[in-house]
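This document opens with one chain alone, in structure tokens, the form predicted alone.
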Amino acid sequence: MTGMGKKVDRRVLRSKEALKQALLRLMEQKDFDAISITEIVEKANYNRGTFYTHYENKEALLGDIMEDLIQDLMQSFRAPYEHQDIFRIDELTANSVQIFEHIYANAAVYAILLKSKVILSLKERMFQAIKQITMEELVYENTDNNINPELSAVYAIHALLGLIFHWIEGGFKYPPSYMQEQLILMINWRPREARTNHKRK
């Protein structure tokens, strides 16, 4: 019974992938809106009844393929200290940063959505995922400065998800070693004052 159980579940697991790949591969010829079921089974080599077994819709075929890429994003921000009982910033390394290397590994995937309307929707899909963990599993000593902390993570977040798309969209112009040694400078960078450049009059 226990072999019989991991077969259907490899099947299960294989015509899933599948259908995902087949919607993706569709997706670099068409908007999403544009795609119906039909096509997408055909692509996949599998039949409507298949199709409906796993997903109600298209809509949730392309949500788990959102949901793969957010549980390994996931993974990948906690990274840098799972493992720490004490998350010291000022001690963080470019080769413990993950995140990017996450990105380069899906970046086929996430090229083909950066393309489609559906960006939208995984970009605030991982925005929440991400303001998420931080508020709930990294708690920093008060400082007295009066930051508040909910508005310090989505200013960060929202800077480290800016330099992301901008590495995607310029196609991946550097490797991920250099966007990680980047990101720790940025972290460690404190200016206090700035030479302004404007024409005078």
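Now the other one: the form predicted in complex with the DNA, given that the block above is the form predicted alone.
One chain, no partners, no other molecules: that is all that follows.
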């Protein structure tokens, strides 16, 4: 699944990589919005036209950077299951905590992306990636209740990602182990009395 594309011209690989690195380095110094395309190509030592043959705009270039991160993340997410054919939903929640370790390992890059509002697109992209995995490869056993499987996945994944990005935005205030522990606690938590009707005073 990783090497499925046809061979790419080496010039393209070089150009794109140089542009990505140039943007990342610039983003360490100034805000994404304040960076011009002209600035990027000058830092990367390429012609401005070259940029436009590969990307429509700054955002597309940044999207490419994020895609690299996503691939890395997904690999670590799938890793525990690579020997098995399928996921089991009750193992998913317990193992999704592995994501915290991955994020923590790549903390530097995430910190850079955080400075712009780009991080929102990254979150969305992560959601799509994780959802695809869970919906395609997961086995849903709890067919006894009438919970919509897709909505359930949306609910759980957004909760998880919300937790992760809150953790990133807070500058990794807690260690990964604490975040994992809290996630497990909240998954197992439910309101003191389950109510379908609610009576106001």
